[in-house]
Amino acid sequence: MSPEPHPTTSMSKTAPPAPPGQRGEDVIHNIGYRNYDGPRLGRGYARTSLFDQSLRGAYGLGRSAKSKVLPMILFAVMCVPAAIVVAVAIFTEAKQMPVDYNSYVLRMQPVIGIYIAAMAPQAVSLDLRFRVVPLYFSRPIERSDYVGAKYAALSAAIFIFTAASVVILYVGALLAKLDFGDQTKGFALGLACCAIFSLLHAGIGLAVAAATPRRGFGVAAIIAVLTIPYMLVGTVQGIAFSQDNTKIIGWLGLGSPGTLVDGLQSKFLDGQSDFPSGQALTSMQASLYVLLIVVLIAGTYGLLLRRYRKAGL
C-alpha cells in the first residue's frame, strides 16, 4: 500500500496562485502627500524667527499663564520704584530727579539680577535638555545663527526689561518740567547704559546657562556669578574707604559686571558713580573697563558657540 502524499506537498501542487491584485505588499496607497513648492525663506528667516521667538518666550508671550507670572512680576517691581520717584518729584515740584537714569538701573541689579538668572536658562538650557537643538540644525541654519539669535533675544530682553524704568522716569521728568535739553540728554546716556548693561549680562547669563542642561542649577548658578562677585567688591570697597585708601577702590570695580557697568558709566556717560568714594576713575583705569567688557562680551560669545560644537549637535 504506497503512503499518502503530505497535505502540504498536495496543496502547493493543486491551490492556483493568489491573483496579483490581492497581495497588499504590491499595492501602492496614494495618501495625498505634495511636495512643497512655495518661496524658501532661507537662513535669515530662520534667524528672525528663533530670534521672536526667543524674545516673546523671555516674558512668558505665546506660552502658558503659569509662565508669564514671574517676568511680568519682576518687570513691575523693576517699574514701580520709578513711577514712585517720578510721583514724588511731581507733587514736591522739585529742581531735578531724586535719582539719575543710570544710578537707577545700577540700584536695581538684585532684581535685573533674578530676571537675567530665570530667562537664560528658559533660553538655552531647556533646548539642551530636551534635545531640541538639532531640529533647529535640521533646517538652513548654522551654530553662529542659533547663538547669534539667543544672544541679540537675550540683550533685547534685559533691555526691555531695564530702558521701560529709564523711560517712566524721563516721562516723569517732562511732567514735573523739569529742564527738556538736560532730561533728553539724560535720558539718551541711560538708555546706552542699558544697552551695555544689556550685552554683557546677557552674554554671561546664557555662557552659564549653556553648560548646563539642568534649569535649576542654571538658576543658581547665574545668581552667584552675577551676585557673589558685586557684593564681595562692595564690602572690600567699603572696608577700603574706612581706612582712607581710596585709590584702589578703581581698582577693585574690575571685579563684577556691575561695577564694571558703574565704573564705566560713571566716566563716559555723566552718571553717579555708586563707589564709597564717589572718585571718577582715571583714563588708565577707565581703559581697563572698556577693555574688560569688550572682552567679556567676545569671549563669552566665542564660549557659546564653542559650547554648541562640542555638544556635536
Second form
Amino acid sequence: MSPEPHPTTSMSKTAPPAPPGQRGEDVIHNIGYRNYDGPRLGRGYARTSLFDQSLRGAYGLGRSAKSKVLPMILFAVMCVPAAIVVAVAIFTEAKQMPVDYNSYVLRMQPVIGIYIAAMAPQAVSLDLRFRVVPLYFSRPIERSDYVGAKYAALSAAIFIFTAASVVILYVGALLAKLDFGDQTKGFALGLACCAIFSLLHAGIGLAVAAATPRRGFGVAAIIAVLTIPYMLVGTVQGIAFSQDNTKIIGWLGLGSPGTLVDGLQSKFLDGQSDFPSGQALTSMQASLYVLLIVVLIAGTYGLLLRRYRKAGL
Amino acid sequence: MYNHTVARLTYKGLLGRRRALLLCALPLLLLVVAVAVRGLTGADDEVAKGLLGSFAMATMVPLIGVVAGTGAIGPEIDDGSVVYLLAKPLKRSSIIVTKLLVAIGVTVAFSAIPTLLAGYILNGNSQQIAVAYAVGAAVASVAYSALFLLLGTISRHAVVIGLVYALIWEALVGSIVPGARDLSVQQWALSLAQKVGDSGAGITSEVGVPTGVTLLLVVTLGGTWYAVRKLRTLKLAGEE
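Okay, that one was the form predicted alone. Can I see the form predicted together with the partner chain too?
So here's everything in the complex, that chain up top.
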C-alpha cells in the first residue's frame, strides 16, 4: 500500500540480498523481514484463481449469505418454468416438448438480462471502486490475463445460468420417452446457442460495467444496452409485421444482441425464431448477423483490453 | 419541507456526467424510433398506441423512474456520504421530500415530455393519444419516484430490485398471470390515460379510475412516509 519500494526489488539490482537484520546499502528503509524464496505458483495459477473466484462470485459462493440471495432466486426463476414444462410434458404424454431448447432460453431473456446486469458490475466495478485493480497488476498477471479471466468467468456463469434449464428440459424429454436421437441433437444445438449467447452478452455486460465504479449505475446501463433494445426491436418488428412489411423484420433484428442470437439460431441451429412472421433470414442477412456477433465479441474484448491499460478510471 | 441546497446536490448527483447520458439516451431512442416509424408507415393510431404503450409506458418510464428514484439517494447511502447530510440540522422528512421532488421532476422531464413529443410525431395527437400517454407517464413518474426512492433507502440492491419489478413483474408475470396486472403502477396510470384519451382511442387498463387513483396515492404517500421513517433509523453498513 505504501509508496516505498519493496526492499527486494531495489536490492536485487545491485547487491545480493543482505542477511536478515542487516541493512542493505542502497535501501532507504529495511526492518529486517526475510524474503520469501520458496516456490512460486506463477502466472497461470493466478489466472485460474481469478477465473475461479470470479465464477464462484457470480453465484455468491464464498461470499456472504446476503449476496447469495439474488443469484439463487434468479437461477430458480430461470429453472422452475423448465421443470413445469417437463412435468406437463410427462403428465400429458406429449409427443414433443411444448417449447424447444433454443426458444426457451431466448424467451427468458428479461431474467437473464437482470442476472447479467446484477453480476457483471459485481465482477469488475467493485475492483475499480475499492481500487484493488493496481494490486492485481502488481502480481505476475498481465492485463490480458485479468481481462481474459473475467471475460471467461462471466461467460461461464451465464452459460451455466442458461444451460441449466436446457439440461432440465433434456432430461425431462428423455424421461417422457421422446426420441433419443432427435432430443440429443436439439440438446447439443441448444448448448451451442447458449454458448454464443453467453459469449456475446458477457462481453457487452463487462464492457459497460468496466466503465463505471458505481454498481447501481452499471446495472441500469447494462439493462439499457441489453434489454431495452431487445424490447424495442420486438415492438418495431411487431409494427412492421402489422404493416405487412415483412422484408424489414430480418434487418431490424440486427438492432439488439438478443435478436441477433435469435436470428442466428433460427438460421444455423435448427431453431424457430421469435420474430413475428417466423420467417427465416436470407443468406445475406444471416452472414451479416454472424459478422456482427463476431465483431461485437472481438470488439468488446478489445475495448476491455484498452480499458485496463490504465488501472484507475 | 423543501431545501434548496439538498435539491441542488441531488440534481448534481442525478444529472452529473454519465448518468445524464443514460437518462438522455432512452428518450432520444424513443424519438428516433418515432420518427423512423412515422416515415415507414405514416400516421396510424394503432401503431402510435403500440409504440407508446409497449415501449414508452412499459419500459422507458419504469427504467427512468428506477435510475432517478434510486439515484436520488442510493449512491449517497452506498458510499456513506449521507452521514454528512444527516448530521446537518435538517428534518429527515424535508430531505426525503426534497429528493422526491427532484426525482419526480427529472422523471417527468425525461419520460413524460418525450412521450408527448413522440405521440405528436407518430400521429399528431389524433384522438388525444399523445396527451393521454403523456398524462399516464407523468402520473406513473410520481408513483415510481416515490416507490424507488423508498427502495433506495431500504436496500443496497435497489436498482436490481427495481428492475425486477419493472421488467419481470410488470412485463413477464403480468403477461402470464392476469391478476398481477392489477398490482402494477403502469396499469393504474393507464386508467387515467384511458380517461384522458378519446373513447375511440381504445387505451385499456385493468383497473378503474377510482381504484387507480387511490392506489397511486397510497403508493406515493405510503412510500414517502416509510422512506422518512427508514431514513430516521438508517444503519450504515459496509460492503458485504
